[in-house]
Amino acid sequence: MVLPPVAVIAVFIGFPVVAAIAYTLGRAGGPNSVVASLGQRQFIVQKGVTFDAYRDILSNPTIHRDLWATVWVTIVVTLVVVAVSWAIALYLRLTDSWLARTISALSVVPLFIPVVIASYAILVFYASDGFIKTVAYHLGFHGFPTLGYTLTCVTLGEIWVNIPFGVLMMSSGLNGVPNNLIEAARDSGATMPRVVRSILLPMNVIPTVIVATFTAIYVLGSFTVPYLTGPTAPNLLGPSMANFFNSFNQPQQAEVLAIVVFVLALGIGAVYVWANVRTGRRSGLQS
């Protein structure tokens, strides 16, 4: 029973793989035949590997901009975008008013927005005869900055997008929290600050990092957000992905980053996996 599945993961998504990085390395023959036939400033060997497109690439200035760009604006939204959903989702745990439920039918309306709708929305938003700079202007400032086709505007364009599953996530994991042991905690005396360090924040570590986790590789891997909305140069690696395969026909170097970008997932997953391993041990060794 296990077997359709995991062999529709092979053929789709494993051999691909498994022939990109073969491709990376230099091997051009079989599935990468016809792409290293038509693709430019290829570093092909007939025998053994090579890391020549590796070299050309982590060696380039303009992919160390990127790169540190990429790296910059995915820790800035995973702060912002957990902080942020801990916050709304702690005041929808703790209060229940109009107010908050309003808070909460707002905070998933992205989710139902298509992410092309809404990067165009941010860019207008916050171009240069946007809503944003025509205010200021008309309130007297004119000097106002521009955040559209700027990481500024990336940043706030992934922070909209990723809020709504957060938000969702780490309500569902406080709503788990039992009620009697906020209330026991309350009839001994315990501050609503402390009940939230001891009981609220303990019990969510799992939801915390998924939110964290999901987020990080989200905005790593993105790729229309700051396609739409950031600037030429810097930008995040999705975009300088797209560049090097359409614009510049070096789909060699496209794979290659590639490669980089799920390295740096990769590190990201195995923070989430070791969570969960550690919650797991501490469970049993409860039991």
Second form
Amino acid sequence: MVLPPVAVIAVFIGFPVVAAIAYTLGRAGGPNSVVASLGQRQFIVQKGVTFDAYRDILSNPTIHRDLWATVWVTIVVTLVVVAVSWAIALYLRLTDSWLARTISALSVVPLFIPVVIASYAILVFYASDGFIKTVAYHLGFHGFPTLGYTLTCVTLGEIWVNIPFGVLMMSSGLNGVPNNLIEAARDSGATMPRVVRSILLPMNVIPTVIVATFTAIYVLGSFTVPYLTGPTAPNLLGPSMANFFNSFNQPQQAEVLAIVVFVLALGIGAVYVWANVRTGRRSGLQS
Amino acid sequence: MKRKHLGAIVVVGLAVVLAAVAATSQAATTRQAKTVTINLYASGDVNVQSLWQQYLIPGFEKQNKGIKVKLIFSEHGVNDTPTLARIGAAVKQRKWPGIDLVDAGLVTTLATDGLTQPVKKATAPNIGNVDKKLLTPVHGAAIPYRGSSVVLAYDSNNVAAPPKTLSALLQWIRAHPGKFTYNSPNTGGSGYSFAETVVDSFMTQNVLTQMQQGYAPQLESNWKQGFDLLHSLNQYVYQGVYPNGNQAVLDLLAKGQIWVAPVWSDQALTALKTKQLPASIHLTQIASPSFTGGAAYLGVLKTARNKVDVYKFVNYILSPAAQTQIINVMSGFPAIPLKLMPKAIQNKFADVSANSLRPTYAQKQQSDFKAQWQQTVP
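For comparison with the form predicted alone, provide the form predicted in complex with its partner chain.
Complete assembly follows, chain above in first position.
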């Protein structure tokens, strides 16, 4: 029964991945022969493997800057998305006013707007003749910075794109906490902050970890937002991968970059698995 | 009982489906005998797309019933490199790559690598009118069909006397911080041309010729001085940003954010005509060296299908009627002698000719140039 899905995964995902890894290690035969016959600046060996392509990429100062930009933007976006979606979800869980409902509805809107359109809108919004700067100018704040084409603009765009998923995950997690637990704590004299800290927070760990890991992985590999709103350099690794593949005709270097991003994402994925295993073991002990 | 019915229904249903399939496939084969489809790959900015989609293709299809042209368009040429790989792999194995005719920068590479049909095998009489000098850089294996050049656009409200030479332009840029930019070379030809022109100004004619006609990675150390100069311009460029695509630079010009920029002559003239650029924007060419430009080439692939019909299409594109359309729509230069063109067009181009345009690097050299620009300039 499991054989067909496993076969599909092996053929359509496993095989290309193995071929790509072999190509980055200098093996240009078999499935890599076509790409290798046209690429430029390749490091090819007939026997064994070579790490020259990795050395070429990792010793490139432009890539260093791009890598740091990617790591920083990822960290900032992840922290902000977790904090903001926690706040919105918590507000929604604890109060049932029209304001709370409106805010939560608004926070999901970006889910329904294509990322290309959103990126362009964000760029125009923060441009030197955009809305924000115009308002600041009229308020007398003439030195307001232009955010279009900066990493700040990329960060804002990525947060905008990732908030809906965070809010949806967090509010479904918080809604799963039974009301009687909260009421019991309140009856015993616990303050609201205490309820949040001792009940809601520990019972919402898994959704928080999911939001953090998925947001981080999404930002690491994102292309559209940084391509449209970001600076020429340094920019995130997504656009730089596309540059190496399309404009520079260096497919081997592009694949090395893809593997670098994959390794980073793997590290983040490990945190997710660890958190799942830990809670799984705990609930196993309790029952 | 029900089971039996079900079986009968399935059998009847299957028979109907099979009959339908047989009928349609038969219809398809008979129709195929009548209609021929030419697959055209073109890349460039939206002006190139509209030239093909709204003028050349409908005009040709109207005259030649039974031949359809399918346009595969790649904006800013972002798919050029993968397409080159695809065509290279297919033609080397003598297979059809799904493309018959190519209009893109990669045609010169295809031609010099021997992947396109030599012009002397073409069955299109109008090719005889094309300037023979334009065939030399492509080893006689691609057909020039229009010319265009990168020029300097400036806002006449703010710039009374535009710079006339490259060194004057560089001086102007330093004297007016934030009022000049060019698009990043990997996203469009106008910014690419500016960057290459600056770098070229430091190189000897001999080195230049080698880079224009082939791939000479060992000579790339000659680029250093030019890239250093480009890097030093960062502080004077609009927000220190090189926008993505030729169009983004035109937008900045139109909004008055910048006053001077390199642009494609055809694209800028089209924008002026459609009022996307205000009338205060004027165009001029600089000297010593001038910006690059040249003919746009069509390449008929060696493994193209229906070559006779493809050449019919090429012949149509080189006819005075279609060339007039190209000039009117794109503000491009004609590829055939002016004496064959209508009088009005002849007057318009009295003092420019397509082959005086300065040629650019070969495709592979361009890829390296873009990579080094990205690493050293911004």
